[in-house]
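Take a look at this one chain, the form predicted on its own, written out in C-alpha coordinates.
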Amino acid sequence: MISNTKDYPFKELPFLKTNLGRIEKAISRSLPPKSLSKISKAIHYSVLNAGKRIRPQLVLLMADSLKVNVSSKTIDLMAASGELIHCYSLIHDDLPSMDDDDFRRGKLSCHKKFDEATAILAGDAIQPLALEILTTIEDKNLTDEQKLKIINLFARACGPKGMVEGQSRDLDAEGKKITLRELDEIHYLKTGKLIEACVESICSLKDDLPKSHKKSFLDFAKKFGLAFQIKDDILDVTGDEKIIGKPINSDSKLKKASYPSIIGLKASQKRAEKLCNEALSILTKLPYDTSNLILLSNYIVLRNK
(Lines of atoms letter the chains of each structure in order from A and count residues from 1; the text may use other names and numbers.)
(Lines give C-alpha, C1' and ligand atoms only; values in the text may rest on other atoms or scores of the structure.)
Protein backbone atom coordinates (compact mmCIF):
# COMPACT_ATOMS: atom_id res chain seq x y z
CA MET A 1 0.00 0.00 0.00
CA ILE A 2 2.69 2.53 1.02
CA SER A 3 4.73 3.68 -1.96
CA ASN A 4 8.47 3.16 -2.02
CA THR A 5 10.51 6.26 -1.21
CA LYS A 6 12.32 5.96 -4.55
CA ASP A 7 9.15 6.41 -6.59
CA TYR A 8 7.01 8.46 -4.22
CA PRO A 9 7.41 12.16 -5.11
CA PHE A 10 6.13 13.60 -1.84
CA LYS A 11 8.51 16.56 -2.18
CA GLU A 12 6.82 17.46 -5.45
CA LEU A 13 3.14 17.09 -4.63
CA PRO A 14 1.67 20.22 -6.23
CA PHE A 15 -1.50 20.27 -4.11
CA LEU A 16 0.52 20.58 -0.90
CA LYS A 17 2.29 23.67 -2.23
CA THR A 18 -0.94 25.19 -3.50
CA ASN A 19 -2.69 24.56 -0.20
CA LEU A 20 0.27 25.93 1.73
CA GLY A 21 -0.16 29.27 -0.01
CA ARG A 22 -3.80 29.41 1.10
CA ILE A 23 -2.90 28.36 4.64
CA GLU A 24 -0.09 30.86 5.10
CA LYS A 25 -2.24 33.69 3.78
CA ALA A 26 -5.12 32.80 6.13
CA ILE A 27 -2.80 32.54 9.14
CA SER A 28 -0.99 35.82 8.35
CA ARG A 29 -4.28 37.71 7.99
CA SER A 30 -5.48 36.34 11.33
CA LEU A 31 -2.51 37.54 13.38
CA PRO A 32 -2.31 40.88 15.20
CA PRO A 33 0.04 43.44 13.58
CA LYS A 34 3.65 42.49 14.23
CA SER A 35 4.43 46.03 15.36
CA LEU A 36 1.69 46.01 17.99
CA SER A 37 3.80 44.73 20.87
CA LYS A 38 6.56 42.40 22.01
CA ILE A 39 3.97 39.65 22.32
CA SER A 40 2.80 40.12 18.73
CA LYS A 41 6.43 39.94 17.55
CA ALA A 42 6.79 36.65 19.41
CA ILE A 43 3.54 35.37 17.87
CA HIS A 44 4.71 36.16 14.34
CA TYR A 45 8.12 34.62 15.05
CA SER A 46 6.63 31.39 16.36
CA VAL A 47 3.74 30.96 13.93
CA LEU A 48 5.27 32.01 10.61
CA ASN A 49 8.24 29.65 10.71
CA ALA A 50 7.75 27.18 7.85
CA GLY A 51 6.00 24.37 9.69
CA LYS A 52 4.67 21.28 7.86
CA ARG A 53 1.08 22.51 8.34
CA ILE A 54 -0.21 18.93 8.37
CA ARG A 55 -3.36 19.80 10.36
CA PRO A 56 -4.57 22.59 8.07
CA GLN A 57 -3.66 20.46 5.06
CA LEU A 58 -6.06 17.85 6.44
CA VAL A 59 -8.80 20.48 6.72
CA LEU A 60 -8.37 21.56 3.11
CA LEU A 61 -8.08 18.02 1.75
CA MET A 62 -11.11 16.81 3.69
CA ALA A 63 -13.12 19.75 2.35
CA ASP A 64 -12.08 18.89 -1.21
CA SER A 65 -12.89 15.23 -0.70
CA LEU A 66 -16.36 15.82 0.73
CA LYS A 67 -17.08 18.83 -1.50
CA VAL A 68 -18.65 20.72 1.38
CA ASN A 69 -20.99 23.60 0.54
CA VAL A 70 -19.19 26.49 2.24
CA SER A 71 -16.83 29.13 0.90
CA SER A 72 -13.09 28.56 0.51
CA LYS A 73 -12.55 31.42 2.96
CA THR A 74 -14.48 29.51 5.62
CA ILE A 75 -12.30 26.44 5.06
CA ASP A 76 -9.14 28.55 5.14
CA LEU A 77 -10.12 30.13 8.46
CA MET A 78 -10.87 26.72 9.94
CA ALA A 79 -7.46 25.54 8.73
CA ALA A 80 -5.75 28.57 10.27
CA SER A 81 -7.52 27.98 13.57
CA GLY A 82 -6.36 24.37 13.77
CA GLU A 83 -2.77 25.32 13.01
CA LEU A 84 -2.74 28.15 15.56
CA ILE A 85 -3.83 25.75 18.30
CA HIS A 86 -0.93 23.52 17.31
CA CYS A 87 1.49 26.47 17.31
CA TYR A 88 0.40 27.55 20.78
CA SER A 89 1.06 24.06 22.10
CA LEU A 90 4.56 23.99 20.58
CA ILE A 91 5.55 27.26 22.26
CA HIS A 92 4.52 25.91 25.66
CA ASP A 93 5.96 22.43 25.02
CA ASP A 94 9.40 23.96 24.37
CA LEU A 95 9.51 25.75 27.74
CA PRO A 96 12.14 24.67 30.31
CA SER A 97 9.38 23.47 32.63
CA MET A 98 8.02 21.23 29.87
CA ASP A 99 10.22 19.61 27.19
CA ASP A 100 13.03 22.18 27.50
CA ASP A 101 13.80 22.47 23.77
CA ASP A 102 16.07 25.28 22.61
CA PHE A 103 15.25 24.92 18.92
CA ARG A 104 12.10 24.58 16.86
CA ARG A 105 12.05 24.16 13.08
CA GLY A 106 15.67 25.26 12.75
CA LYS A 107 15.30 28.43 14.81
CA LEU A 108 15.59 29.32 18.47
CA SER A 109 12.49 28.41 20.45
CA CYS A 110 10.27 31.31 21.43
CA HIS A 111 11.53 31.43 25.02
CA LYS A 112 15.13 31.47 23.77
CA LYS A 113 14.53 34.17 21.16
CA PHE A 114 12.58 36.33 23.63
CA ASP A 115 12.16 35.13 27.23
CA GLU A 116 10.06 32.64 29.16
CA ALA A 117 7.37 35.10 30.21
CA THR A 118 6.93 36.30 26.63
CA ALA A 119 6.72 32.72 25.37
CA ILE A 120 4.05 31.83 27.94
CA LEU A 121 2.02 34.92 27.10
CA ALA A 122 2.41 34.41 23.34
CA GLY A 123 1.03 30.90 23.70
CA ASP A 124 -1.73 32.18 25.96
CA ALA A 125 -2.67 34.72 23.28
CA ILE A 126 -2.61 32.31 20.34
CA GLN A 127 -4.97 29.75 21.88
CA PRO A 128 -7.99 32.08 22.25
CA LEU A 129 -7.09 33.77 18.96
CA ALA A 130 -7.60 30.40 17.25
CA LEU A 131 -11.13 30.16 18.63
CA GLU A 132 -11.83 33.85 18.00
CA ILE A 133 -11.10 33.28 14.31
CA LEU A 134 -13.87 30.70 14.15
CA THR A 135 -16.39 33.11 15.67
CA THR A 136 -15.65 35.69 12.94
CA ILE A 137 -16.62 33.38 10.08
CA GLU A 138 -19.48 34.78 8.02
CA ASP A 139 -20.90 32.33 5.54
CA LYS A 140 -24.53 32.09 4.47
CA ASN A 141 -24.10 28.33 4.03
CA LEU A 142 -22.72 27.83 7.54
CA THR A 143 -25.41 27.47 10.21
CA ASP A 144 -24.98 28.72 13.76
CA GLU A 145 -25.24 25.12 14.94
CA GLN A 146 -22.40 24.06 12.65
CA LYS A 147 -20.23 26.97 13.77
CA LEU A 148 -20.77 26.11 17.43
CA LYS A 149 -19.95 22.48 16.69
CA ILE A 150 -16.63 23.45 15.07
CA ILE A 151 -15.69 25.76 17.94
CA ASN A 152 -16.56 23.02 20.42
CA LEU A 153 -14.45 20.44 18.57
CA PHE A 154 -11.34 22.62 18.54
CA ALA A 155 -11.84 23.77 22.14
CA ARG A 156 -12.17 20.18 23.37
CA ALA A 157 -9.11 19.12 21.37
CA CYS A 158 -6.86 21.57 23.21
CA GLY A 159 -8.54 21.43 26.64
CA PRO A 160 -8.37 19.27 29.76
CA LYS A 161 -9.63 16.23 27.84
CA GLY A 162 -7.23 16.82 24.95
CA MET A 163 -3.70 18.07 24.41
CA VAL A 164 -3.29 19.63 27.86
CA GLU A 165 -4.01 16.29 29.52
CA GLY A 166 -1.78 14.55 26.99
CA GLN A 167 1.13 16.87 27.78
CA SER A 168 0.59 16.35 31.50
CA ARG A 169 0.70 12.57 31.11
CA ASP A 170 3.74 12.87 28.86
CA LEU A 171 5.60 14.80 31.56
CA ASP A 172 4.50 12.37 34.28
CA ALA A 173 5.82 9.45 32.21
CA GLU A 174 9.39 10.79 32.08
CA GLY A 175 11.80 8.29 33.59
CA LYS A 176 9.07 5.68 34.08
CA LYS A 177 8.25 2.43 32.33
CA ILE A 178 4.83 2.65 30.75
CA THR A 179 2.92 0.30 28.49
CA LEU A 180 2.42 0.71 24.77
CA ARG A 181 -1.28 1.25 25.40
CA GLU A 182 -0.51 4.08 27.85
CA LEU A 183 1.82 5.70 25.31
CA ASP A 184 -0.86 5.44 22.62
CA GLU A 185 -3.32 7.19 24.95
CA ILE A 186 -0.81 9.98 25.71
CA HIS A 187 -0.32 10.72 22.05
CA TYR A 188 -3.98 10.35 21.16
CA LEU A 189 -4.66 13.13 23.65
CA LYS A 190 -1.59 15.23 22.87
CA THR A 191 -1.57 14.91 19.07
CA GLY A 192 -4.47 12.82 17.85
CA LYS A 193 -7.36 14.81 19.31
CA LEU A 194 -6.52 17.93 17.30
CA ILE A 195 -5.98 15.92 14.12
CA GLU A 196 -9.32 14.25 14.74
CA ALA A 197 -10.96 17.65 15.29
CA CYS A 198 -9.63 18.88 11.94
CA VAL A 199 -11.24 15.90 10.23
CA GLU A 200 -14.49 15.90 12.19
CA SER A 201 -15.00 19.65 11.76
CA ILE A 202 -15.24 19.13 8.00
CA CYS A 203 -17.51 16.12 8.46
CA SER A 204 -19.86 18.39 10.42
CA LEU A 205 -20.28 20.55 7.31
CA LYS A 206 -21.59 17.68 5.21
CA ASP A 207 -25.32 17.54 5.96
CA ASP A 208 -25.98 14.21 4.26
CA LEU A 209 -22.85 12.42 5.44
CA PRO A 210 -23.83 8.90 6.58
CA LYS A 211 -22.86 8.08 10.17
CA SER A 212 -20.84 5.10 8.94
CA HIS A 213 -18.78 7.36 6.66
CA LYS A 214 -18.13 9.81 9.48
CA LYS A 215 -16.99 6.94 11.68
CA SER A 216 -14.64 5.77 8.93
CA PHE A 217 -13.11 9.24 8.59
CA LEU A 218 -12.59 9.42 12.37
CA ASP A 219 -11.00 5.96 12.37
CA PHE A 220 -8.72 7.21 9.60
CA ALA A 221 -7.82 10.28 11.68
CA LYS A 222 -6.89 8.16 14.71
CA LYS A 223 -4.59 5.92 12.68
CA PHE A 224 -3.14 8.89 10.78
CA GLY A 225 -2.40 10.76 14.02
CA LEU A 226 -0.74 7.80 15.72
CA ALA A 227 1.38 6.97 12.66
CA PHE A 228 2.43 10.63 12.52
CA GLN A 229 3.56 10.58 16.17
CA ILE A 230 5.44 7.29 15.82
CA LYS A 231 7.34 8.73 12.85
CA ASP A 232 8.18 11.81 14.93
CA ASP A 233 9.63 9.55 17.63
CA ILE A 234 11.65 7.67 15.02
CA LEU A 235 13.06 10.89 13.55
CA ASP A 236 14.11 11.99 17.03
CA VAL A 237 16.54 9.05 16.91
CA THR A 238 17.45 8.72 13.23
CA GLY A 239 16.81 12.18 11.80
CA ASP A 240 19.27 14.73 10.49
CA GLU A 241 19.43 17.75 12.81
CA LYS A 242 19.84 20.11 9.85
CA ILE A 243 16.69 18.72 8.25
CA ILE A 244 14.41 18.28 11.27
CA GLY A 245 15.49 21.63 12.71
CA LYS A 246 16.32 20.53 16.27
CA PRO A 247 18.79 18.26 18.07
CA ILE A 248 18.17 14.53 17.81
CA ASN A 249 17.83 12.18 20.80
CA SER A 250 16.06 14.89 22.81
CA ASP A 251 13.49 12.33 24.00
CA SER A 252 16.12 9.98 25.42
CA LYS A 253 17.96 12.85 27.12
CA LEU A 254 14.76 13.74 28.97
CA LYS A 255 14.04 10.03 29.57
CA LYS A 256 10.76 10.44 27.76
CA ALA A 257 8.57 7.49 26.89
CA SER A 258 8.72 6.98 23.14
CA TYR A 259 7.91 4.24 20.67
CA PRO A 260 11.56 3.39 19.93
CA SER A 261 12.34 3.21 23.66
CA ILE A 262 9.43 0.82 24.28
CA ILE A 263 9.33 -1.40 21.19
CA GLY A 264 12.53 -0.48 19.30
CA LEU A 265 13.17 1.35 16.03
CA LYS A 266 12.38 -1.49 13.65
CA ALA A 267 9.11 -2.37 15.34
CA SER A 268 8.20 1.33 15.52
CA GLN A 269 8.65 1.76 11.77
CA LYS A 270 6.63 -1.39 11.08
CA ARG A 271 3.85 -0.15 13.35
CA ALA A 272 3.79 3.25 11.65
CA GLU A 273 3.56 1.58 8.26
CA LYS A 274 0.83 -0.79 9.46
CA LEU A 275 -1.23 2.10 10.81
CA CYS A 276 -0.73 4.03 7.60
CA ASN A 277 -1.82 1.04 5.50
CA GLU A 278 -4.92 0.65 7.67
CA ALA A 279 -5.67 4.34 7.20
CA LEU A 280 -5.25 4.01 3.45
CA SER A 281 -7.54 0.98 3.41
CA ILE A 282 -10.25 3.00 5.13
CA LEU A 283 -9.92 5.85 2.62
CA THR A 284 -10.03 3.59 -0.45
CA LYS A 285 -13.35 2.08 0.66
CA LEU A 286 -15.11 5.45 0.94
CA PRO A 287 -17.15 6.75 -2.04
CA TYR A 288 -15.24 10.05 -2.26
CA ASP A 289 -12.11 11.25 -4.01
CA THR A 290 -9.58 10.60 -1.25
CA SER A 291 -6.52 10.39 -3.53
CA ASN A 292 -4.79 13.43 -2.04
CA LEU A 293 -5.54 12.29 1.50
CA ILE A 294 -3.87 9.01 0.57
CA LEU A 295 -0.78 10.83 -0.73
CA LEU A 296 -0.60 12.90 2.46
CA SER A 297 -0.87 9.72 4.53
CA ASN A 298 2.06 8.24 2.63
CA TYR A 299 4.03 11.41 3.25
CA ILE A 300 3.75 11.26 7.03
CA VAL A 301 5.39 7.83 7.14
CA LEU A 302 8.03 8.48 4.45
CA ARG A 303 9.04 12.01 5.48
CA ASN A 304 12.49 12.85 6.80
CA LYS A 305 11.51 15.84 8.92
Contents of the next structure:
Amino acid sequence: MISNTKDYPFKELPFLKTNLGRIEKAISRSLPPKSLSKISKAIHYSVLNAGKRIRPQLVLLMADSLKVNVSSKTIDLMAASGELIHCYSLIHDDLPSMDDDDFRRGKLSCHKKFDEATAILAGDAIQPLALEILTTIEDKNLTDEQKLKIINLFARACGPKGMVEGQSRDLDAEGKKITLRELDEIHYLKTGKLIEACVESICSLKDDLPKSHKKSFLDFAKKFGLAFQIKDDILDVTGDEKIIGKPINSDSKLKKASYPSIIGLKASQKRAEKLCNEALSILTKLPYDTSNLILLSNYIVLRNK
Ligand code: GRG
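Same protein, different condition: the form predicted on its own was shown, now please give the form predicted in complex with geranylgeranyl diphosphate.
Entire complex below, previous chain first.
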Protein backbone atom coordinates (compact mmCIF):
# COMPACT_ATOMS: atom_id res chain seq x y z
CA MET A 1 0.00 0.00 0.00
CA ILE A 2 1.36 3.42 -0.82
CA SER A 3 -0.54 5.58 1.62
CA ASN A 4 2.80 6.51 3.20
CA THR A 5 3.69 7.98 -0.25
CA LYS A 6 7.21 6.51 -0.05
CA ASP A 7 6.91 5.04 -3.54
CA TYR A 8 4.51 7.60 -4.91
CA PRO A 9 5.95 9.37 -7.94
CA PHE A 10 4.07 12.64 -7.50
CA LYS A 11 5.43 13.77 -4.13
CA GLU A 12 6.11 17.16 -5.68
CA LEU A 13 2.41 17.91 -6.08
CA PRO A 14 1.01 18.20 -2.53
CA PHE A 15 -2.66 18.07 -3.57
CA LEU A 16 -2.07 14.64 -5.11
CA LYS A 17 -0.57 13.43 -1.84
CA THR A 18 -3.62 14.67 0.06
CA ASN A 19 -5.96 13.00 -2.42
CA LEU A 20 -3.97 9.80 -2.24
CA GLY A 21 -4.94 9.24 1.41
CA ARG A 22 -8.62 9.45 0.45
CA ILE A 23 -8.13 7.20 -2.56
CA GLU A 24 -6.28 4.48 -0.66
CA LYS A 25 -8.89 4.49 2.10
CA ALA A 26 -11.75 4.24 -0.39
CA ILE A 27 -10.10 1.39 -2.27
CA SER A 28 -9.23 -0.56 0.90
CA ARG A 29 -12.78 -0.20 2.22
CA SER A 30 -14.17 -1.54 -1.05
CA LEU A 31 -12.28 -4.83 -0.84
CA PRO A 32 -13.45 -8.06 0.80
CA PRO A 33 -11.52 -8.91 4.01
CA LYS A 34 -8.07 -10.20 3.15
CA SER A 35 -8.52 -13.25 5.39
CA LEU A 36 -11.69 -14.33 3.57
CA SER A 37 -10.09 -16.54 0.93
CA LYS A 38 -7.17 -17.11 -1.39
CA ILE A 39 -8.87 -14.89 -3.97
CA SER A 40 -9.21 -12.10 -1.39
CA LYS A 41 -5.50 -12.34 -0.63
CA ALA A 42 -4.74 -12.11 -4.35
CA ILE A 43 -7.07 -9.10 -4.68
CA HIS A 44 -5.38 -7.26 -1.80
CA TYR A 45 -1.96 -8.15 -3.21
CA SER A 46 -2.81 -6.79 -6.66
CA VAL A 47 -4.77 -3.71 -5.68
CA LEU A 48 -3.04 -2.31 -2.59
CA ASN A 49 0.40 -1.59 -4.00
CA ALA A 50 2.46 1.08 -5.68
CA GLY A 51 -0.02 2.13 -8.37
CA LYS A 52 0.09 5.78 -9.37
CA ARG A 53 -3.70 6.04 -8.99
CA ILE A 54 -3.96 8.36 -12.00
CA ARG A 55 -7.57 7.44 -12.77
CA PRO A 56 -8.92 8.09 -9.25
CA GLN A 57 -6.84 11.28 -9.07
CA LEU A 58 -8.62 12.44 -12.23
CA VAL A 59 -12.00 11.71 -10.63
CA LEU A 60 -11.13 13.74 -7.53
CA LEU A 61 -9.59 16.63 -9.45
CA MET A 62 -12.52 16.82 -11.87
CA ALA A 63 -14.94 16.86 -8.91
CA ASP A 64 -12.99 19.72 -7.31
CA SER A 65 -12.83 21.62 -10.55
CA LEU A 66 -16.55 21.36 -11.28
CA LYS A 67 -17.48 21.75 -7.59
CA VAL A 68 -20.04 18.99 -7.94
CA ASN A 69 -22.81 18.91 -5.38
CA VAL A 70 -22.51 15.32 -4.10
CA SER A 71 -20.85 13.92 -0.98
CA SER A 72 -17.12 13.24 -0.87
CA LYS A 73 -18.04 9.59 -0.14
CA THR A 74 -19.76 9.40 -3.53
CA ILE A 75 -16.69 10.82 -5.25
CA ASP A 76 -14.43 8.41 -3.35
CA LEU A 77 -16.50 5.41 -4.47
CA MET A 78 -16.35 6.60 -8.08
CA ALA A 79 -12.59 7.03 -7.77
CA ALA A 80 -12.19 3.56 -6.25
CA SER A 81 -14.31 2.08 -9.02
CA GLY A 82 -12.11 3.57 -11.76
CA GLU A 83 -8.95 2.27 -10.10
CA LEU A 84 -10.41 -1.20 -9.49
CA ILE A 85 -11.26 -1.58 -13.18
CA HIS A 86 -7.71 -0.57 -14.02
CA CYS A 87 -6.26 -3.06 -11.48
CA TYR A 88 -8.36 -5.87 -12.89
CA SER A 89 -7.10 -5.10 -16.40
CA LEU A 90 -3.48 -5.16 -15.24
CA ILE A 91 -3.87 -8.61 -13.64
CA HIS A 92 -5.32 -10.04 -16.85
CA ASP A 93 -2.88 -8.12 -19.05
CA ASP A 94 0.04 -9.84 -17.27
CA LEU A 95 -1.30 -13.39 -17.81
CA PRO A 96 0.76 -15.80 -19.96
CA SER A 97 -1.98 -15.79 -22.61
CA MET A 98 -1.78 -12.00 -22.84
CA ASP A 99 1.45 -10.04 -22.28
CA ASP A 100 3.04 -12.69 -20.06
CA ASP A 101 4.68 -10.26 -17.64
CA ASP A 102 6.29 -11.57 -14.46
CA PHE A 103 6.46 -8.23 -12.69
CA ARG A 104 3.99 -5.46 -11.99
CA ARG A 105 4.32 -2.42 -9.77
CA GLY A 106 7.70 -3.58 -8.51
CA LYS A 107 6.70 -7.07 -7.43
CA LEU A 108 5.68 -10.42 -8.89
CA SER A 109 2.58 -10.23 -11.03
CA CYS A 110 -0.52 -11.89 -9.59
CA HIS A 111 -0.24 -15.17 -11.52
CA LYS A 112 3.43 -15.49 -10.52
CA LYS A 113 2.78 -14.78 -6.83
CA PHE A 114 -0.25 -17.06 -6.72
CA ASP A 115 -1.15 -19.12 -9.81
CA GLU A 116 -2.84 -18.54 -13.13
CA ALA A 117 -6.32 -19.65 -12.08
CA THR A 118 -6.15 -17.40 -9.01
CA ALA A 119 -5.08 -14.44 -11.13
CA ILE A 120 -7.94 -15.00 -13.61
CA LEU A 121 -10.43 -15.28 -10.78
CA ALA A 122 -9.02 -12.28 -8.88
CA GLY A 123 -9.44 -10.18 -12.05
CA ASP A 124 -12.90 -11.64 -12.62
CA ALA A 125 -13.83 -10.69 -9.06
CA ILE A 126 -12.45 -7.15 -9.16
CA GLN A 127 -14.28 -6.12 -12.32
CA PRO A 128 -17.85 -6.65 -11.00
CA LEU A 129 -16.75 -5.37 -7.58
CA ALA A 130 -15.88 -2.07 -9.25
CA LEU A 131 -19.44 -1.79 -10.53
CA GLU A 132 -21.04 -3.20 -7.37
CA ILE A 133 -19.55 -0.47 -5.20
CA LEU A 134 -21.18 2.13 -7.44
CA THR A 135 -24.59 0.54 -6.78
CA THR A 136 -24.01 1.04 -3.03
CA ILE A 137 -23.78 4.82 -3.32
CA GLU A 138 -26.38 6.49 -1.12
CA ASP A 139 -26.49 10.20 -1.68
CA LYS A 140 -29.52 12.46 -1.48
CA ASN A 141 -27.95 14.70 -4.10
CA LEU A 142 -27.54 11.90 -6.62
CA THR A 143 -30.55 10.75 -8.63
CA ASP A 144 -31.03 7.10 -9.60
CA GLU A 145 -30.67 8.21 -13.21
CA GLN A 146 -27.27 9.77 -12.49
CA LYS A 147 -26.15 6.66 -10.63
CA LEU A 148 -27.18 4.48 -13.55
CA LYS A 149 -25.32 6.77 -15.95
CA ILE A 150 -22.10 6.46 -13.90
CA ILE A 151 -22.39 2.66 -13.82
CA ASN A 152 -23.07 2.67 -17.56
CA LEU A 153 -19.98 4.79 -18.27
CA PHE A 154 -17.62 2.58 -16.27
CA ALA A 155 -19.16 -0.66 -17.61
CA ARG A 156 -18.89 0.58 -21.21
CA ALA A 157 -15.28 1.61 -20.73
CA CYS A 158 -14.20 -1.89 -19.79
CA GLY A 159 -16.53 -3.81 -22.09
CA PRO A 160 -16.53 -4.95 -25.71
CA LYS A 161 -16.52 -1.37 -27.04
CA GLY A 162 -13.68 -0.36 -24.73
CA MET A 163 -10.80 -2.01 -22.95
CA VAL A 164 -11.53 -5.58 -24.08
CA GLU A 165 -11.69 -4.60 -27.76
CA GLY A 166 -8.48 -2.58 -27.38
CA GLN A 167 -6.72 -5.50 -25.75
CA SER A 168 -7.92 -7.89 -28.46
CA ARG A 169 -6.66 -5.60 -31.25
CA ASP A 170 -3.40 -5.11 -29.35
CA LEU A 171 -2.82 -8.88 -29.15
CA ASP A 172 -3.79 -9.35 -32.82
CA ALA A 173 -1.28 -6.68 -33.85
CA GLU A 174 1.71 -8.48 -32.31
CA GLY A 175 4.35 -9.11 -34.96
CA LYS A 176 2.43 -7.07 -37.56
CA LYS A 177 3.02 -3.63 -39.02
CA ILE A 178 0.23 -1.26 -38.09
CA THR A 179 -0.31 2.42 -38.80
CA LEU A 180 -0.08 5.24 -36.28
CA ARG A 181 -3.83 5.70 -36.63
CA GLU A 182 -4.47 2.04 -35.80
CA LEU A 183 -2.18 2.30 -32.77
CA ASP A 184 -3.99 5.44 -31.59
CA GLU A 185 -7.29 3.58 -31.89
CA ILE A 186 -5.99 0.57 -29.91
CA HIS A 187 -4.82 2.80 -27.09
CA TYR A 188 -7.95 4.91 -27.12
CA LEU A 189 -9.96 1.72 -26.54
CA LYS A 190 -7.49 0.09 -24.16
CA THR A 191 -6.50 3.04 -21.99
CA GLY A 192 -8.36 6.13 -23.15
CA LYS A 193 -11.94 4.98 -22.64
CA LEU A 194 -11.48 4.37 -18.91
CA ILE A 195 -9.76 7.74 -18.49
CA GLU A 196 -12.65 9.33 -20.39
CA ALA A 197 -15.18 7.52 -18.15
CA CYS A 198 -13.46 8.98 -15.07
CA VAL A 199 -13.86 12.47 -16.53
CA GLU A 200 -17.33 12.03 -18.03
CA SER A 201 -18.77 10.43 -14.88
CA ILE A 202 -18.00 13.64 -12.99
CA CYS A 203 -19.44 15.77 -15.82
CA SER A 204 -22.64 13.73 -15.52
CA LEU A 205 -23.08 14.93 -11.93
CA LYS A 206 -23.48 18.51 -13.04
CA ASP A 207 -26.94 19.00 -14.57
CA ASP A 208 -26.24 22.54 -15.71
CA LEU A 209 -22.92 21.78 -17.40
CA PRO A 210 -23.10 23.37 -20.87
CA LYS A 211 -22.73 20.84 -23.70
CA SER A 212 -19.72 22.72 -25.04
CA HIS A 213 -17.95 22.47 -21.67
CA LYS A 214 -18.63 18.75 -21.49
CA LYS A 215 -17.24 18.36 -24.99
CA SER A 216 -14.12 20.26 -23.96
CA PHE A 217 -13.60 18.03 -20.92
CA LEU A 218 -13.96 14.93 -23.11
CA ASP A 219 -11.48 16.33 -25.64
CA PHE A 220 -9.12 17.00 -22.74
CA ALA A 221 -9.55 13.39 -21.54
CA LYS A 222 -8.76 12.01 -25.02
CA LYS A 223 -5.57 14.03 -25.30
CA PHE A 224 -4.57 13.25 -21.71
CA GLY A 225 -5.14 9.51 -22.31
CA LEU A 226 -3.13 9.41 -25.51
CA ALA A 227 -0.26 11.48 -24.07
CA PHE A 228 -0.26 9.16 -21.05
CA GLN A 229 -0.04 6.06 -23.26
CA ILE A 230 2.72 7.51 -25.46
CA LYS A 231 4.72 8.27 -22.32
CA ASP A 232 4.06 4.69 -21.15
CA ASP A 233 5.58 3.39 -24.41
CA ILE A 234 8.56 5.74 -24.06
CA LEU A 235 9.21 4.54 -20.51
CA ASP A 236 9.14 0.97 -21.80
CA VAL A 237 12.28 1.88 -23.76
CA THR A 238 14.02 4.51 -21.66
CA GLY A 239 12.68 3.83 -18.14
CA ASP A 240 14.58 2.59 -15.12
CA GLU A 241 13.31 -0.89 -14.27
CA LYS A 242 13.66 -0.24 -10.54
CA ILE A 243 11.52 2.88 -10.82
CA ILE A 244 8.85 1.65 -13.24
CA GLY A 245 8.62 -1.66 -11.39
CA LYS A 246 8.84 -4.01 -14.38
CA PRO A 247 11.39 -4.97 -17.04
CA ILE A 248 11.87 -2.52 -19.90
CA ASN A 249 11.67 -3.35 -23.62
CA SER A 250 8.66 -5.60 -23.12
CA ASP A 251 6.98 -4.11 -26.23
CA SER A 252 9.89 -5.01 -28.51
CA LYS A 253 10.23 -8.48 -26.95
CA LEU A 254 6.59 -9.16 -27.82
CA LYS A 255 7.03 -7.49 -31.24
CA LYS A 256 4.32 -5.05 -30.23
CA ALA A 257 3.76 -1.89 -32.19
CA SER A 258 4.50 1.10 -29.99
CA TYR A 259 4.95 4.82 -30.55
CA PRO A 260 8.75 4.60 -30.42
CA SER A 261 8.71 1.67 -32.88
CA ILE A 262 6.47 3.49 -35.37
CA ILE A 263 7.64 7.11 -35.18
CA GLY A 264 10.82 6.90 -33.08
CA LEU A 265 11.61 8.06 -29.56
CA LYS A 266 12.14 11.75 -30.25
CA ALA A 267 8.95 12.14 -32.27
CA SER A 268 7.06 10.18 -29.61
CA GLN A 269 8.20 12.57 -26.88
CA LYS A 270 7.31 15.54 -29.11
CA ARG A 271 3.86 14.12 -29.81
CA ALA A 272 3.21 13.50 -26.09
CA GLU A 273 4.23 17.10 -25.35
CA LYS A 274 2.05 18.44 -28.18
CA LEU A 275 -0.98 16.48 -26.94
CA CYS A 276 -0.29 17.69 -23.42
CA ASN A 277 -0.12 21.31 -24.59
CA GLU A 278 -3.40 20.89 -26.47
CA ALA A 279 -4.96 19.39 -23.33
CA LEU A 280 -3.71 22.38 -21.30
CA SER A 281 -5.05 24.83 -23.82
CA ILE A 282 -8.51 23.23 -23.55
CA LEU A 283 -8.37 23.39 -19.75
CA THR A 284 -7.24 27.00 -19.58
CA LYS A 285 -10.16 28.14 -21.74
CA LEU A 286 -12.77 26.60 -19.43
CA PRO A 287 -14.39 28.83 -16.78
CA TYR A 288 -13.48 26.51 -13.87
CA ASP A 289 -10.46 26.19 -11.64
CA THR A 290 -8.54 23.61 -13.67
CA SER A 291 -5.13 24.45 -12.20
CA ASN A 292 -4.60 21.05 -10.54
CA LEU A 293 -5.75 19.20 -13.66
CA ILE A 294 -3.16 21.25 -15.55
CA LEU A 295 -0.40 20.26 -13.11
CA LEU A 296 -1.38 16.58 -13.36
CA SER A 297 -1.42 16.76 -17.18
CA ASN A 298 2.04 18.29 -17.23
CA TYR A 299 3.31 15.67 -14.88
CA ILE A 300 2.11 12.69 -16.89
CA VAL A 301 4.45 13.56 -19.74
CA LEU A 302 7.35 14.44 -17.43
CA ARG A 303 7.04 11.39 -15.17
CA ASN A 304 9.72 8.72 -14.88
CA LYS A 305 7.33 6.05 -13.54
C1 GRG B 1 -9.47 -10.79 -20.23
C2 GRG B 1 -11.88 -10.08 -20.57
C3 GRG B 1 -10.46 -9.74 -20.51
C4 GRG B 1 -10.10 -8.47 -20.70
C5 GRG B 1 -8.76 -8.04 -20.64
C6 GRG B 1 -6.40 -6.91 -19.96
C7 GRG B 1 -7.41 -6.09 -20.60
C8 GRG B 1 -8.75 -6.60 -20.82
C9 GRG B 1 -7.15 -4.87 -20.97
C10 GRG B 1 -5.80 -4.34 -20.73
C11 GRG B 1 -5.80 -2.92 -20.66
C12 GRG B 1 -4.52 -2.45 -20.11
C13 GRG B 1 -3.62 -3.34 -19.37
C14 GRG B 1 -4.19 -1.22 -20.24
C15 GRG B 1 -2.96 -0.78 -19.59
C16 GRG B 1 -2.44 0.46 -20.12
C17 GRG B 1 -1.48 1.12 -19.20
C18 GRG B 1 -0.94 2.42 -19.65
C19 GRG B 1 -1.12 0.61 -18.02
C20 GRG B 1 -0.24 1.27 -17.02
O21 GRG B 1 -1.03 2.17 -16.29
P22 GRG B 1 -0.42 3.04 -15.12
O23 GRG B 1 0.86 3.67 -15.57
O24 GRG B 1 -0.06 1.92 -14.05
O25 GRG B 1 -1.47 3.95 -14.59
P26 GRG B 1 -0.09 1.98 -12.46
O27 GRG B 1 0.64 0.72 -12.06
O28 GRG B 1 0.60 3.21 -12.00
O29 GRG B 1 -1.51 1.95 -12.06
